[in-house]
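Here we start with a single chain on its own, the form predicted alone, put down as structure tokens.
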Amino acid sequence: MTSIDSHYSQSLQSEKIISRLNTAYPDGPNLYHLAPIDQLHIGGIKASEKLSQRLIDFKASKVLDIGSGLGGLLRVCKNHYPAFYVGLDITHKLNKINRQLNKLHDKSSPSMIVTGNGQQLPFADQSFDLIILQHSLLNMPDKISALKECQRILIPGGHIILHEVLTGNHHETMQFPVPWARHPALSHLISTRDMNDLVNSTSLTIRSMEDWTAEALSWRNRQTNKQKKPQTPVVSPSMILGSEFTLMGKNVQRNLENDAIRIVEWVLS
């Protein structure tokens, strides 16, 4: 088991998650019912909805989500736009729950789910016209291989969307644990400048770059306020990442406030 695989699977309560969802939502959970466990990226479901607009803009027909986790991003995208969707994640246990959640939420047209490494993609050349990485490069030490693999499987005229966490101007203040890493050795963040240099070292072109940090911090503040209210949720992030998740959330907020991290979206082609 890889260290990343262990990070995302060691506290996973698979049977409890499915059992609780079945009991609470006999007709099937909606996207917001699932959001506490399948929208763990910074920005939550609103960030996924914002990204889904890109599919409409680009008229994508074959979409790959690298680092798909429990599949929340693709379920949101499917709700907004019909396409052929594939989710890839290195953690097989997450993929297994992803399939179960797809069946609970929408039995009509589940996405294809593949266990694989984003740095060595198991797909033929020119297989997709849109590739999305949402908080995925932060767990990949070999980012150049990941980008080159994306370019290999992208059709001419296709697009790559990076919705990523980067180091800020005060990255030395970074606090752990965070949702993607319990300690620094698992966190492979780079700066905006390094990301630009990385992309420029390939034959990919940067079409746009937007800083989403301010709205990410606003979202995190709302999450913190929600957590102060007594509640017994049906499912919660702690069922994925364990009892440390509360501290992880607080650290994300501190890291955003201290400019230890930034949230940026790139569109490449």
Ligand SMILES: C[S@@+](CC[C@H](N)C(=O)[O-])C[C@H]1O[C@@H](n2cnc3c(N)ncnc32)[C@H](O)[C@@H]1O
Given for the second form:
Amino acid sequence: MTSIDSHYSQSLQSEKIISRLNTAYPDGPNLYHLAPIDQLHIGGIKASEKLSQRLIDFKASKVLDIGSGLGGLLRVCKNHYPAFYVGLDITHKLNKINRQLNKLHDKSSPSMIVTGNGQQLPFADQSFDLIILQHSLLNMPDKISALKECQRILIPGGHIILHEVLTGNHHETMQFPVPWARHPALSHLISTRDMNDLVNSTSLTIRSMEDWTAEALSWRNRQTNKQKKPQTPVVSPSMILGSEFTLMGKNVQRNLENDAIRIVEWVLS
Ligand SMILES: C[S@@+](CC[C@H](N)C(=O)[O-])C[C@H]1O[C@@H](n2cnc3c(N)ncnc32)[C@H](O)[C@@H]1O
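Output block for the form predicted in complex with the named molecule, input the form predicted alone:
Time for the whole complex; same chain goes first.
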């Protein structure tokens, strides 16, 4: 088991998640029922809905989500737009639950889920016309291999979308734990300039760069307010990341407020 795998698996309550969902939603959970656990990024389901619009813009037909986690992005995309979808994640236990969630949510044509490493992709050259990394490059130390692998499996004319966390101007104030890392050794954030240099060292081209930090902070504030109300949710991120999740959420808010981190969407081709 890698340390990343162990970060996401060590507190995972697989059976509890499935039994709670089965009991609460006998006809199957919808996208919003699943969102507290399958949208493991800053910005939640709204950010995934915004990204799904890109599939329509690019008329994508073969879509790969690298670091697909519990599959929230792919389910949202599938709901908006028909395509062939594959999710790849290094954490095998997340993939197992992702498949179970697919069965509960939509039995018809679930996405293919593969266990693998985004820095060494198990796919043939030119296999996909859209590749998305949503808060997964942040766990990858070897970003140049990750980007070169994306480039290798991308069909000419295809696109890569990065919905990622970069360092801000005050990264020295960064507080841990955060949802992607209990300690700094697992967090592999780089600056906008370094990301720019990284892309320029490949033959990929930056098509657009958007800063989503302001809306990410508004989203995080809404989550904090929700957590203040006494409630027993059917499923919650603490069933994945454990009781530390409350502190992780607070630290994300502080890190955004202090410009320790920024949330961006970059489109490459
Ligand atoms: C913060 S979670 C985001 C999950 C999902 N993209 C989402 O937004 O809900 C990061 C995910 O990236 C996966 N991951 C980290 N490093 C990876 C690698 N080298 N290859 C594939 N997946 C990786 C983790 O297992 C985890 O599921």
